[in-house]
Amino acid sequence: MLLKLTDVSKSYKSRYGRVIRDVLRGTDLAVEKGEKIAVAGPSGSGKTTLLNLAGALDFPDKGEVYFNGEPLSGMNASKLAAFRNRKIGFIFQFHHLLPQLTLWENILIPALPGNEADAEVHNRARELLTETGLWDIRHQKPGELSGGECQRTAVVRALINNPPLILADEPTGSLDSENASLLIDLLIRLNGKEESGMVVVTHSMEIASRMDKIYKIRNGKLEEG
C-alpha cells in the first residue's frame, strides 16, 4: 500500500484550545501504486485538510498517516522535509512560480536541496518539458507565459524527483475549460506513464468522474461513490 490513513481525526481550535469546528473524524483512505483518486465535496468540507494530512504538511489529532507502511508520525522534522521534497509532487490551484526565473530554473528547484540538479536530473528535465509542450518556452519566465503554460510548469516541477504520489489540490481551478481539460489530459497520461499513486482534490464532478475511485467527504468522513 502506497499511501493508508487510518481513523484520521482533525479538528480546528481557538488559540485557548477549544474545538470550533471538526473537520475530519475517523477517516480512513488507502491509495495503491499507480491508482488515481478524486476526493469531492463542498468548500470547507475537508479536502484541503486531508491533502495536506496526506503529503505531511499537517497532522492528525487522531489516527495515523502511513507512506510505504513507515507511520508519518515517527519521522524526524529533516526525515519529513525529505519526505516531501522527495515522496510527494504538491500541485496546488496556482502555481506559485517564483517570477524573478525562468521556466527551467522553477521546475528544478526541488532538486536542489539533494545537489541533484545534475546530468540526470537535466534528462528528466527535457524529457517532461518535452511530454508537456513547454521544451521551447523554457527560458522565459512566469509572466511571459499563459496561465494553462504556468500550470503546465507546476506539474513538471511537481514530478522532477519522480515522487511515488501526486497530491493535487484543485489543479485546474485557476483554469478555463479548455485548459482545464487539457490539464487533466496531461495528470492522467503522465500518471498513467510514470505509475504514480495520484490524489486529486475537485469540486468538479466532470473530472472526478475520470478517475478510478471517487470519494466524497460527509460530516467529516469519506464515502466512497
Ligand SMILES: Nc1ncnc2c1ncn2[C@@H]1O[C@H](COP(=O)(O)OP(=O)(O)OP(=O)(O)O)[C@@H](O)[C@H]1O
Given for the second form:
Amino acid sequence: MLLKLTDVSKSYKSRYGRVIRDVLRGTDLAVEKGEKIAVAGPSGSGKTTLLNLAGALDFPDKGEVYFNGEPLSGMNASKLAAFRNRKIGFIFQFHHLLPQLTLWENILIPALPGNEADAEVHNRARELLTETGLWDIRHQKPGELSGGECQRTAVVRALINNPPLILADEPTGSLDSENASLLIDLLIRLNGKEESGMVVVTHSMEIASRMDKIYKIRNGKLEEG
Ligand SMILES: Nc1ncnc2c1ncn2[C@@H]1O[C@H](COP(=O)(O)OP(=O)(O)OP(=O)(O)O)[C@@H](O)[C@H]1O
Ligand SMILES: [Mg+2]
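Could you give the coordinates for the form predicted together with the named molecule, as opposed to the form predicted alone above?
All chains and molecules follow, beginning with the one already shown.
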C-alpha cells in the first residue's frame, strides 16, 4: 500500500488549547501504487486538511499515516523533509509559483537540494516542458504567463522529481472548464506514464469520474461513492 491513513483525527485549537473545530474524526484511506483517487466534500469539510496530513505538512492528533508501510510519526525532521521533497508532488489550488523566478527556475525548485546541476534533472525538465507545451516560454516569469500556463507549470514542478505520490488540491479551481479538462488530461497522461498514486481534491464530478475511486468527506470521515 502506497499511502494509508488509519483512524486519523484532526482538530484545530485556539491559542489557549480550546478545540475550535473537529475536522477529521477517525477516518481511513488507502491508496495503492498507481491508483487515482478523487476527494470531494463541501467547503470546510477537511479536504485540504486531509492532503496536509497525507503529505506531512501537518500531523494528526490521533491515528497514523503510513507511506509504503512506514509510519510518518516515526520519521525525524530530516527524513520528513526528504519525504516531502522526494516522495510527494504537491499541486496547490493557486499555483504558488515564485514571481521573481522564471518558469524554468520555478520547476527546478524541488530538485534543488543536492542536484540542481544534474543533467538528468535538466533532461527531465526539458521533456516535461515540451510535453506540456511550455518549452518556448520557459524564460518567462509567472506574471507573464496565463492562468492555465501557471497551472501547467505547477504540474511540471510537482512531477520533476518523479514522485510516487501526487497530492493535488483543486488543481483546476482557477481554470475554465475547457482548460480544467486539458489539465486533468495532462495529469492523467503523465501520471499513467510514471505509475504514481494520485489524490485529487475536486468539486468537479467530471474530473472525479475520471479517477479510479471517488470519496466524499462526510462528518469528518471519508465515504466511498
Ligand atoms: N490552521 C487552522 N486553524 C484553525 N482552523 C482551521 C485551520 N485550517 C483549517 N481550519 C478549519 O478547518 C476546517 C477544514 O478546513 P479545510 O481547509 O481542510 O477545508 P476544505 O475542505 O479544504 O475547504 P475548501 O473547499 O473551502 O478548500 C474549516 O472549517 C477551517 O476553517
Ligand atoms: Mg481546501
